[in-house]
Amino acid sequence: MSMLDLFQWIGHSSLGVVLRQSTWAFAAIEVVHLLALAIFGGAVLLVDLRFFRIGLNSEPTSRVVRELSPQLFGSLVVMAITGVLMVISGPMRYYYNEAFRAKMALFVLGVAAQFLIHKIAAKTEFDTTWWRRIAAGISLTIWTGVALAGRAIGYI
(Lines of atoms letter the chains of each structure in order from A and count residues from 1; the text may use other names and numbers.)
(Lines give C-alpha, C1' and ligand atoms only; values in the text may rest on other atoms or scores of the structure.)
Protein backbone atom coordinates (compact mmCIF):
# COMPACT_ATOMS: atom_id res chain seq x y z
CA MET A 1 0.00 0.00 0.00
CA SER A 2 1.46 3.35 -1.03
CA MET A 3 1.20 6.56 0.99
CA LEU A 4 -1.32 7.88 -1.53
CA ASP A 5 -3.49 4.78 -1.05
CA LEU A 6 -3.25 5.20 2.73
CA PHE A 7 -4.27 8.87 2.59
CA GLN A 8 -7.17 8.05 0.25
CA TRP A 9 -8.33 5.26 2.54
CA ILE A 10 -8.14 7.58 5.57
CA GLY A 11 -10.23 10.15 3.72
CA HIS A 12 -12.96 7.62 3.04
CA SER A 13 -12.96 6.17 6.56
CA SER A 14 -15.97 6.82 8.75
CA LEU A 15 -13.89 9.01 11.09
CA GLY A 16 -12.62 11.04 8.14
CA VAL A 17 -16.15 11.58 6.87
CA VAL A 18 -17.47 12.55 10.32
CA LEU A 19 -14.62 15.03 10.91
CA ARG A 20 -15.02 16.54 7.46
CA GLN A 21 -18.78 16.98 7.81
CA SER A 22 -18.64 18.40 11.33
CA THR A 23 -18.95 22.15 11.72
CA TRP A 24 -16.78 22.44 14.83
CA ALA A 25 -14.62 19.31 14.99
CA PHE A 26 -11.60 20.68 13.14
CA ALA A 27 -11.65 23.95 15.10
CA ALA A 28 -11.90 22.12 18.43
CA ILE A 29 -9.09 19.73 17.50
CA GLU A 30 -6.91 22.62 16.34
CA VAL A 31 -7.44 24.50 19.62
CA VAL A 32 -6.26 21.46 21.61
CA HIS A 33 -3.35 21.04 19.18
CA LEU A 34 -2.29 24.66 19.65
CA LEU A 35 -2.58 24.46 23.45
CA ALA A 36 -0.35 21.38 23.47
CA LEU A 37 2.01 23.19 21.12
CA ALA A 38 2.22 26.12 23.55
CA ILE A 39 3.09 23.78 26.44
CA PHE A 40 5.62 21.88 24.34
CA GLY A 41 7.18 25.05 22.94
CA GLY A 42 7.43 26.60 26.39
CA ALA A 43 9.16 23.54 27.82
CA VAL A 44 11.57 23.33 24.87
CA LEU A 45 12.33 27.03 25.18
CA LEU A 46 13.01 26.78 28.92
CA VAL A 47 15.41 23.88 28.42
CA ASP A 48 17.17 25.55 25.49
CA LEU A 49 17.48 28.85 27.32
CA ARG A 50 18.98 26.95 30.26
CA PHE A 51 21.50 25.46 27.83
CA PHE A 52 22.37 29.02 26.77
CA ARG A 53 22.63 29.90 30.49
CA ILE A 54 19.76 32.34 30.18
CA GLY A 55 17.39 31.82 33.09
CA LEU A 56 17.07 29.07 35.69
CA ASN A 57 20.80 29.37 36.37
CA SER A 58 20.36 28.34 40.00
CA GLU A 59 19.08 24.94 38.85
CA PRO A 60 21.29 22.21 37.38
CA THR A 61 20.57 21.50 33.73
CA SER A 62 19.79 17.87 34.49
CA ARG A 63 17.11 18.89 37.00
CA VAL A 64 15.49 21.35 34.59
CA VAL A 65 15.33 18.64 31.93
CA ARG A 66 13.94 16.05 34.34
CA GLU A 67 11.31 18.44 35.71
CA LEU A 68 10.10 19.43 32.23
CA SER A 69 10.16 15.95 30.69
CA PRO A 70 6.54 15.11 31.65
CA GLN A 71 5.30 18.33 29.99
CA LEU A 72 7.41 17.66 26.92
CA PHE A 73 6.24 14.08 26.55
CA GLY A 74 2.60 14.70 27.46
CA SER A 75 2.18 17.67 25.16
CA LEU A 76 3.97 15.78 22.37
CA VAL A 77 1.49 12.91 22.68
CA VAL A 78 -1.47 15.33 22.58
CA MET A 79 0.02 17.15 19.57
CA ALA A 80 0.54 13.87 17.73
CA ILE A 81 -3.01 12.66 18.37
CA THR A 82 -4.62 15.96 17.41
CA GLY A 83 -2.30 16.30 14.41
CA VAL A 84 -3.37 12.90 13.13
CA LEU A 85 -7.02 13.88 13.62
CA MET A 86 -6.47 17.08 11.63
CA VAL A 87 -4.91 15.09 8.80
CA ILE A 88 -7.80 12.59 8.89
CA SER A 89 -10.23 15.48 8.42
CA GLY A 90 -8.75 16.27 4.99
CA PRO A 91 -5.96 13.87 4.07
CA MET A 92 -5.64 14.69 0.38
CA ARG A 93 -5.14 18.36 1.15
CA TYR A 94 -2.20 17.41 3.35
CA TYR A 95 -0.83 14.70 1.06
CA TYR A 96 -0.12 17.18 -1.74
CA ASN A 97 1.07 19.99 0.55
CA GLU A 98 4.86 20.49 0.46
CA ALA A 99 4.80 22.53 3.68
CA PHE A 100 3.14 19.59 5.46
CA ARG A 101 5.83 17.23 4.21
CA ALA A 102 8.55 19.63 5.35
CA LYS A 103 6.87 19.98 8.75
CA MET A 104 6.66 16.23 9.23
CA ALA A 105 10.31 15.70 8.26
CA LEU A 106 11.46 18.47 10.60
CA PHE A 107 9.11 17.24 13.33
CA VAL A 108 10.60 13.73 13.29
CA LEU A 109 14.11 15.21 13.30
CA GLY A 110 13.16 17.59 16.11
CA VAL A 111 11.66 14.87 18.30
CA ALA A 112 14.72 12.67 17.83
CA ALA A 113 17.13 15.53 18.53
CA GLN A 114 15.16 16.84 21.49
CA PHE A 115 14.90 13.55 23.31
CA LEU A 116 18.49 12.60 22.55
CA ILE A 117 19.68 15.95 23.91
CA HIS A 118 17.39 15.64 26.92
CA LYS A 119 18.46 12.08 27.64
CA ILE A 120 22.10 13.13 27.71
CA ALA A 121 21.36 16.27 29.72
CA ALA A 122 19.25 14.41 32.29
CA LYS A 123 22.06 11.97 33.04
CA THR A 124 25.01 14.35 33.07
CA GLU A 125 25.80 17.95 33.72
CA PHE A 126 27.05 19.55 30.54
CA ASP A 127 30.30 21.18 31.56
CA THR A 128 31.25 22.41 28.12
CA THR A 129 29.45 25.60 27.22
CA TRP A 130 29.93 25.11 23.48
CA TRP A 131 28.09 21.75 23.58
CA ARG A 132 25.13 23.30 25.40
CA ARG A 133 24.92 26.19 22.96
CA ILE A 134 25.19 23.97 19.88
CA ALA A 135 22.48 21.65 21.24
CA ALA A 136 20.20 24.58 22.05
CA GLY A 137 20.87 26.21 18.68
CA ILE A 138 20.06 23.01 16.79
CA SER A 139 16.90 22.51 18.82
CA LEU A 140 15.66 26.07 18.35
CA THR A 141 16.45 25.99 14.63
CA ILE A 142 14.57 22.75 14.04
CA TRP A 143 11.52 23.78 16.07
CA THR A 144 11.40 27.16 14.37
CA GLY A 145 11.39 25.30 11.05
CA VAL A 146 8.55 23.09 12.26
CA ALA A 147 6.54 26.15 13.30
CA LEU A 148 7.15 28.01 10.02
CA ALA A 149 6.32 24.96 7.92
CA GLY A 150 3.18 24.35 9.99
CA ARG A 151 2.09 27.93 9.51
CA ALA A 152 2.74 27.65 5.77
CA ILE A 153 0.42 24.64 5.40
CA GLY A 154 -2.62 26.90 5.16
CA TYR A 155 -1.05 29.01 2.41
CA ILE A 156 0.23 26.30 0.08
The other form holds:
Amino acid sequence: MSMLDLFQWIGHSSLGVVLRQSTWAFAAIEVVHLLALAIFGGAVLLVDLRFFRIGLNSEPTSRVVRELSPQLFGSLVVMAITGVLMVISGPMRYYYNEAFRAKMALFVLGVAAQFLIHKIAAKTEFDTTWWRRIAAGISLTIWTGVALAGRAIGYI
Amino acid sequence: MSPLLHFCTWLYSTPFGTAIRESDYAFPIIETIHTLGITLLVGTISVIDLRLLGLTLRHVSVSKLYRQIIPWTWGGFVVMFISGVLLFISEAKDNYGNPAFRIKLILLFLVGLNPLIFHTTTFREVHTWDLAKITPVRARLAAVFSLCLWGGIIVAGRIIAYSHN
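Alternative state: the form predicted in complex with its partner chain, after the form predicted on its own:
Below is the whole assembly, all chains and molecules, this chain first.
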Protein backbone atom coordinates (compact mmCIF):
# COMPACT_ATOMS: atom_id res chain seq x y z
CA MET A 1 0.00 0.00 0.00
CA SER A 2 1.50 3.33 -1.01
CA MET A 3 1.31 6.51 1.04
CA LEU A 4 -1.26 7.85 -1.42
CA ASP A 5 -3.44 4.75 -0.89
CA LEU A 6 -3.15 5.20 2.86
CA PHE A 7 -4.21 8.85 2.68
CA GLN A 8 -7.17 8.00 0.44
CA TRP A 9 -8.19 5.18 2.72
CA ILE A 10 -8.14 7.21 5.96
CA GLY A 11 -10.13 9.92 4.20
CA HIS A 12 -12.89 7.41 3.49
CA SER A 13 -12.77 5.84 6.96
CA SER A 14 -15.77 6.45 9.17
CA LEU A 15 -13.72 8.69 11.48
CA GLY A 16 -12.62 10.78 8.50
CA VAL A 17 -16.21 11.16 7.32
CA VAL A 18 -17.48 12.12 10.80
CA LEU A 19 -14.74 14.72 11.29
CA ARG A 20 -15.31 16.19 7.83
CA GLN A 21 -19.05 16.50 8.24
CA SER A 22 -18.91 18.14 11.66
CA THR A 23 -18.94 21.94 11.70
CA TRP A 24 -16.75 22.45 14.73
CA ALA A 25 -14.63 19.28 14.94
CA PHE A 26 -11.75 20.68 12.89
CA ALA A 27 -11.74 24.01 14.74
CA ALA A 28 -11.85 22.26 18.13
CA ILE A 29 -9.01 19.89 17.21
CA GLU A 30 -6.94 22.75 15.81
CA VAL A 31 -7.40 24.80 18.99
CA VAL A 32 -6.18 21.89 21.13
CA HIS A 33 -3.22 21.54 18.75
CA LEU A 34 -2.38 25.23 19.34
CA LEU A 35 -2.76 24.99 23.14
CA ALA A 36 -0.32 22.08 23.17
CA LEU A 37 1.99 24.09 20.92
CA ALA A 38 2.20 26.88 23.52
CA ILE A 39 3.10 24.45 26.31
CA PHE A 40 5.56 22.62 24.07
CA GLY A 41 7.18 25.84 22.82
CA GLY A 42 7.79 27.05 26.36
CA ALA A 43 9.38 23.78 27.48
CA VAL A 44 11.61 23.46 24.39
CA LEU A 45 12.65 27.08 24.68
CA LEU A 46 13.65 26.81 28.33
CA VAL A 47 15.65 23.64 27.63
CA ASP A 48 17.46 25.26 24.69
CA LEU A 49 18.00 28.56 26.48
CA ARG A 50 19.64 26.67 29.32
CA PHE A 51 22.22 25.37 26.85
CA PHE A 52 22.85 28.95 25.70
CA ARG A 53 23.12 30.06 29.35
CA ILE A 54 20.43 32.68 28.91
CA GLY A 55 17.59 30.98 30.76
CA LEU A 56 17.47 29.06 34.02
CA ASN A 57 21.19 29.46 34.71
CA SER A 58 20.94 28.81 38.42
CA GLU A 59 19.92 25.19 37.83
CA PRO A 60 21.98 22.34 36.37
CA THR A 61 20.98 21.52 32.80
CA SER A 62 20.18 17.94 33.72
CA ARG A 63 17.57 19.10 36.24
CA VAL A 64 15.93 21.65 33.91
CA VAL A 65 15.61 19.00 31.21
CA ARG A 66 14.44 16.25 33.56
CA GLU A 67 11.75 18.39 35.19
CA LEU A 68 10.46 19.89 31.95
CA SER A 69 10.37 16.51 30.17
CA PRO A 70 6.80 15.56 31.19
CA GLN A 71 5.27 18.70 29.71
CA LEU A 72 7.60 18.66 26.71
CA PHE A 73 6.83 15.10 25.68
CA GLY A 74 3.25 15.24 26.97
CA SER A 75 2.40 18.23 24.77
CA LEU A 76 4.28 16.62 21.88
CA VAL A 77 1.99 13.58 22.14
CA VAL A 78 -1.11 15.82 22.23
CA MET A 79 0.11 17.69 19.14
CA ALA A 80 0.82 14.42 17.34
CA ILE A 81 -2.65 13.04 18.11
CA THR A 82 -4.52 16.23 17.17
CA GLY A 83 -2.28 16.58 14.10
CA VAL A 84 -3.18 13.08 12.93
CA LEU A 85 -6.88 13.85 13.51
CA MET A 86 -6.64 16.98 11.36
CA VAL A 87 -5.08 14.96 8.56
CA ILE A 88 -7.76 12.27 8.89
CA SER A 89 -10.44 14.96 8.50
CA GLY A 90 -9.20 15.75 4.98
CA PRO A 91 -6.11 13.80 3.92
CA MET A 92 -6.10 14.90 0.30
CA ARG A 93 -5.87 18.53 1.38
CA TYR A 94 -2.50 17.67 2.89
CA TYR A 95 -1.08 15.01 0.61
CA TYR A 96 -0.04 17.41 -2.15
CA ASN A 97 0.58 20.38 0.16
CA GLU A 98 4.30 21.25 0.07
CA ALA A 99 4.22 22.99 3.43
CA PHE A 100 2.73 19.85 4.99
CA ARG A 101 5.45 17.68 3.47
CA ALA A 102 8.15 20.05 4.72
CA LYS A 103 6.53 20.10 8.15
CA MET A 104 6.50 16.29 8.42
CA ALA A 105 10.16 16.06 7.38
CA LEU A 106 11.14 18.76 9.90
CA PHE A 107 8.98 17.14 12.57
CA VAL A 108 10.84 13.82 12.29
CA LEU A 109 14.16 15.70 12.47
CA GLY A 110 12.88 17.69 15.46
CA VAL A 111 11.90 14.62 17.44
CA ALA A 112 15.27 13.00 16.72
CA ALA A 113 17.11 16.18 17.72
CA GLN A 114 15.09 16.45 20.92
CA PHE A 115 15.96 12.91 22.02
CA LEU A 116 19.61 13.65 21.27
CA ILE A 117 19.46 16.87 23.31
CA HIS A 118 17.92 15.00 26.21
CA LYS A 119 20.67 12.40 26.08
CA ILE A 120 23.33 15.12 26.10
CA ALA A 121 21.57 17.08 28.82
CA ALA A 122 21.35 14.14 31.19
CA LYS A 123 25.15 14.31 31.51
CA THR A 124 25.43 18.10 31.63
CA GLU A 125 25.54 20.11 34.83
CA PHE A 126 26.86 23.67 34.51
CA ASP A 127 29.38 23.40 31.69
CA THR A 128 28.16 24.37 28.24
CA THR A 129 30.53 23.52 25.42
CA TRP A 130 30.16 25.07 21.98
CA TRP A 131 28.85 21.88 20.38
CA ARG A 132 26.10 21.61 22.99
CA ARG A 133 25.06 25.14 22.09
CA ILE A 134 25.04 24.23 18.42
CA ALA A 135 22.81 21.24 19.19
CA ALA A 136 20.39 23.55 21.04
CA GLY A 137 20.49 26.04 18.17
CA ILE A 138 19.65 23.29 15.69
CA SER A 139 16.75 22.11 17.86
CA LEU A 140 15.33 25.63 18.13
CA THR A 141 15.70 26.22 14.38
CA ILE A 142 13.99 22.94 13.46
CA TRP A 143 11.03 23.52 15.78
CA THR A 144 10.60 27.09 14.54
CA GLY A 145 10.62 25.61 11.03
CA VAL A 146 7.91 23.13 12.03
CA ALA A 147 5.74 25.99 13.32
CA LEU A 148 6.33 28.13 10.22
CA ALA A 149 5.59 25.25 7.85
CA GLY A 150 2.50 24.41 9.93
CA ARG A 151 1.12 27.91 9.57
CA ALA A 152 1.95 27.89 5.86
CA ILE A 153 -0.21 24.77 5.27
CA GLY A 154 -3.32 26.90 5.60
CA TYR A 155 -2.08 29.52 3.14
CA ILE A 156 -0.97 27.22 0.32
CA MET B 1 -22.65 54.50 13.82
CA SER B 2 -21.02 54.19 17.23
CA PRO B 3 -17.80 56.19 17.71
CA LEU B 4 -15.91 52.94 18.30
CA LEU B 5 -17.12 51.39 15.05
CA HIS B 6 -16.36 54.70 13.35
CA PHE B 7 -12.79 54.52 14.69
CA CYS B 8 -12.41 50.88 13.61
CA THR B 9 -13.67 51.69 10.14
CA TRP B 10 -11.23 54.58 9.91
CA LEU B 11 -8.31 52.35 11.05
CA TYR B 12 -9.35 49.72 8.52
CA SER B 13 -9.34 52.22 5.68
CA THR B 14 -6.04 53.93 6.53
CA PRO B 15 -3.39 53.36 3.81
CA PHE B 16 -1.44 51.30 6.35
CA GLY B 17 -4.34 48.99 7.21
CA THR B 18 -5.25 48.64 3.56
CA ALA B 19 -1.64 47.83 2.62
CA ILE B 20 -1.45 44.95 5.14
CA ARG B 21 -4.85 43.62 4.06
CA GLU B 22 -4.17 43.76 0.35
CA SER B 23 -0.62 42.43 0.40
CA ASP B 24 -0.25 38.73 -0.41
CA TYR B 25 2.35 38.15 2.27
CA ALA B 26 2.00 40.83 4.98
CA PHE B 27 -0.95 39.29 6.84
CA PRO B 28 0.31 35.67 6.88
CA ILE B 29 3.81 36.79 7.94
CA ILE B 30 2.52 39.05 10.75
CA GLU B 31 0.11 36.33 11.86
CA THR B 32 2.93 33.77 12.02
CA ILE B 33 5.04 36.16 14.11
CA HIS B 34 1.98 36.71 16.32
CA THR B 35 1.67 32.94 16.86
CA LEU B 36 5.37 32.59 17.70
CA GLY B 37 5.07 35.53 20.13
CA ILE B 38 2.12 33.83 21.86
CA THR B 39 4.09 30.59 22.09
CA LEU B 40 6.96 32.45 23.78
CA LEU B 41 4.62 34.33 26.11
CA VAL B 42 2.22 31.56 27.09
CA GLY B 43 4.87 28.84 27.00
CA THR B 44 7.10 30.60 29.51
CA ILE B 45 4.28 31.82 31.71
CA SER B 46 2.81 28.32 31.89
CA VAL B 47 6.11 27.06 33.34
CA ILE B 48 5.82 29.65 36.12
CA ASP B 49 2.17 28.70 36.65
CA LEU B 50 3.00 24.99 36.78
CA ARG B 51 5.74 25.74 39.33
CA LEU B 52 3.20 27.64 41.47
CA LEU B 53 1.00 24.55 41.27
CA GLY B 54 3.94 22.37 42.30
CA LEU B 55 3.87 20.43 39.02
CA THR B 56 7.34 21.25 37.69
CA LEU B 57 10.79 22.46 38.83
CA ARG B 58 9.71 21.91 42.42
CA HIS B 59 13.26 22.25 43.80
CA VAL B 60 13.77 25.68 42.25
CA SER B 61 12.76 28.69 44.32
CA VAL B 62 9.76 30.53 42.88
CA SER B 63 11.43 33.96 42.88
CA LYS B 64 14.59 32.63 41.24
CA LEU B 65 12.57 30.89 38.53
CA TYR B 66 10.45 34.01 38.05
CA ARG B 67 13.46 36.32 37.72
CA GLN B 68 15.10 34.15 35.08
CA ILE B 69 12.03 33.40 32.99
CA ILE B 70 10.01 36.62 33.07
CA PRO B 71 12.27 38.61 30.66
CA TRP B 72 11.36 36.04 27.97
CA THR B 73 7.70 36.31 28.86
CA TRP B 74 7.83 40.09 28.40
CA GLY B 75 9.71 39.63 25.14
CA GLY B 76 6.89 37.39 23.92
CA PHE B 77 4.34 39.93 25.11
CA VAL B 78 5.93 42.78 23.14
CA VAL B 79 6.06 40.64 19.96
CA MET B 80 2.47 39.48 20.46
CA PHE B 81 1.17 42.96 21.22
CA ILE B 82 2.81 44.78 18.30
CA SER B 83 1.91 42.08 15.76
CA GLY B 84 -1.60 41.87 17.24
CA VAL B 85 -2.14 45.62 16.81
CA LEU B 86 -0.97 45.37 13.18
CA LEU B 87 -3.39 42.51 12.50
CA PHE B 88 -6.19 44.47 14.15
CA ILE B 89 -5.51 47.59 12.08
CA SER B 90 -5.81 45.55 8.89
CA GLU B 91 -9.19 44.06 9.81
CA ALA B 92 -10.54 46.42 12.48
CA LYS B 93 -13.91 46.88 10.78
CA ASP B 94 -14.50 43.10 10.67
CA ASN B 95 -13.13 42.49 14.17
CA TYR B 96 -15.40 45.09 15.73
CA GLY B 97 -18.54 42.96 15.59
CA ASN B 98 -16.78 39.58 15.85
CA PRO B 99 -17.92 37.87 19.08
CA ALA B 100 -14.70 35.84 19.40
CA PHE B 101 -12.67 39.04 19.12
CA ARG B 102 -14.75 40.72 21.82
CA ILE B 103 -14.36 37.73 24.12
CA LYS B 104 -10.62 37.75 23.49
CA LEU B 105 -10.37 41.42 24.51
CA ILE B 106 -12.26 40.76 27.75
CA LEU B 107 -10.01 37.78 28.52
CA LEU B 108 -6.90 39.90 27.79
CA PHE B 109 -8.14 42.52 30.24
CA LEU B 110 -8.73 39.86 32.91
CA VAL B 111 -5.38 38.17 32.29
CA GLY B 112 -3.69 41.54 32.88
CA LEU B 113 -5.64 42.08 36.08
CA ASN B 114 -4.59 38.70 37.49
CA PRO B 115 -0.81 39.33 37.93
CA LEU B 116 -1.57 42.88 39.07
CA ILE B 117 -3.53 41.50 42.03
CA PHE B 118 -1.11 38.60 42.60
CA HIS B 119 1.98 40.83 42.64
CA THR B 120 0.58 43.42 44.97
CA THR B 121 -0.54 40.75 47.45
CA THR B 122 0.67 37.13 47.67
CA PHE B 123 3.87 37.55 45.63
CA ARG B 124 5.10 40.29 47.99
CA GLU B 125 5.66 37.68 50.67
CA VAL B 126 7.25 35.23 48.25
CA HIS B 127 10.32 34.94 50.54
CA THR B 128 8.14 33.16 53.12
CA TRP B 129 7.07 30.42 50.66
CA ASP B 130 9.83 30.57 48.06
CA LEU B 131 10.85 26.93 48.40
CA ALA B 132 7.51 25.55 49.55
CA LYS B 133 6.47 22.39 47.67
CA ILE B 134 2.88 23.47 48.27
CA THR B 135 2.48 27.19 47.61
CA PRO B 136 -0.23 29.38 49.23
CA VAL B 137 -3.78 28.83 48.00
CA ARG B 138 -3.87 32.30 46.48
CA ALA B 139 -0.73 31.61 44.47
CA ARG B 140 -2.22 28.36 43.16
CA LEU B 141 -5.45 30.18 42.38
CA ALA B 142 -3.56 32.85 40.42
CA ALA B 143 -1.80 30.08 38.48
CA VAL B 144 -5.08 28.36 37.59
CA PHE B 145 -6.63 31.67 36.49
CA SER B 146 -3.58 32.45 34.38
CA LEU B 147 -3.59 29.03 32.66
CA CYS B 148 -7.33 29.15 31.98
CA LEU B 149 -7.33 32.74 30.75
CA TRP B 150 -4.35 32.34 28.45
CA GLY B 151 -5.84 29.10 27.15
CA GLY B 152 -9.10 30.95 26.53
CA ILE B 153 -7.24 33.73 24.71
CA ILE B 154 -5.61 31.24 22.35
CA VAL B 155 -8.95 29.54 21.71
CA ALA B 156 -10.83 32.83 21.16
CA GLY B 157 -8.00 34.14 18.99
CA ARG B 158 -8.18 31.14 16.68
CA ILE B 159 -11.98 31.25 16.55
CA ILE B 160 -11.86 34.87 15.28
CA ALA B 161 -10.94 33.50 11.86
CA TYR B 162 -13.82 30.98 12.01
CA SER B 163 -16.57 33.39 13.04
CA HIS B 164 -16.59 35.92 10.24
CA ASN B 165 -19.79 37.87 10.28
